[in-house]
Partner chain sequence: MIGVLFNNGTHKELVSSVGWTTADELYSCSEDHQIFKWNLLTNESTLAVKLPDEIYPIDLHWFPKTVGGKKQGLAEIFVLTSTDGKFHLASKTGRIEKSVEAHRGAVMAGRWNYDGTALITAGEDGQIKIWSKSGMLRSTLAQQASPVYSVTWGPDSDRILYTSGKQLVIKPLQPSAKVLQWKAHDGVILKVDWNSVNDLILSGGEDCKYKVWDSYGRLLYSSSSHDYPITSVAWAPDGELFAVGSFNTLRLCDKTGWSYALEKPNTGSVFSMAWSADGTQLAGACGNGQVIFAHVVEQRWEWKSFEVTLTKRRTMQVRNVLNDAVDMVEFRDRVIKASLSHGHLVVTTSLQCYVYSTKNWNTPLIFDLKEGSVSLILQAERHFLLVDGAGVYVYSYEGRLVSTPKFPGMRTDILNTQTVSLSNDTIAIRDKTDEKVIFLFEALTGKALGDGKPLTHKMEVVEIALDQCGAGSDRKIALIDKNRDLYLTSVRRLSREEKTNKIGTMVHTMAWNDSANILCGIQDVQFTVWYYPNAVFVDRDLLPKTLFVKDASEFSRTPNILNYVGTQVTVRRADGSLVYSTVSPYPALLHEYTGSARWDDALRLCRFAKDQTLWACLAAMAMANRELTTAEVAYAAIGEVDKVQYINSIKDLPSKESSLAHMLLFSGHVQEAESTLLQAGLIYQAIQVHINLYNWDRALELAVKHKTHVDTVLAYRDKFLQDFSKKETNKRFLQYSEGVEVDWGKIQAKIEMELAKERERSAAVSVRSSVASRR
Amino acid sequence: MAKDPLAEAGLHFDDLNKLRVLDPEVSQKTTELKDECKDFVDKIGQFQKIVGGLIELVDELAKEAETEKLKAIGARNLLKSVAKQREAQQMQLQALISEKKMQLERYRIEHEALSKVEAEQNEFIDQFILQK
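May I have the structure for this one chain, in the form predicted in complex with the partner chain?
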């Protein structure tokens, strides 16, 4: 087929026999490309959204991990201080115990003295009875 002189002039007819400046084929391809591009942009957008969500999530996680970490440190310190508190408490109790021990010792001495008095009195009574 000879070259379409119209085509050479840069004019074309489309399927609907309308006169076109652009080759319908090219036009069609362009349209296709345009559509594809649009698709692509959409998909990229979607991807970005997903990734954004992911990042947010990860950030949140990181934050949570941080607070947990702090909590753990706090708990560890608390544990340490509890040990110290215990020590202080122990010291206090120890002091109270030694106080009570001293009191006990005093009572022991008092008891001893009283027992001695009792023995002396019994001895006296025995003697008294014997002499009579």
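Mind sharing the form predicted alone? What's above is the form predicted in complex with the partner chain.
A lone chain is what you will see next.
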């Protein structure tokens, strides 16, 4: 097969019989590569948008989780302080109960003593009345 002198010179005819510097096959592959690159760049752009949205969503969730974590810590601390307050109040009430028990015992002893004095005085009065 004889070589085309134009092809040897680097000139080619395309499908429309236009004279081209590039081989039609190379030109077609270049166009295909260009289209694939454009598609790839578009897909990368979409991917970046999706990833950006995902990152924003994860950031919002992280902020919400941190807020809930702080609320939980606050509630736990409040619960601890309430428990300590109740414990302190219980100790105060127990001390008050002990104090009231001691006061009751003092009053009981004083009542017994006064009852003896009353009985003695009644006996003295009875003896005094009988002697008259």
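Take the two forms, superpose them, and find the largest set of C-alpha atoms that agree within 1.5 Å; that set is the rigid core. Since the structure is predicted, the reported quantities are computational estimates derived from the model, not experimental observations. Positions refer to the first chain, counted from 1.
With the core held fixed between these two forms, L104 has its Cα displaced by at least 2 Å.
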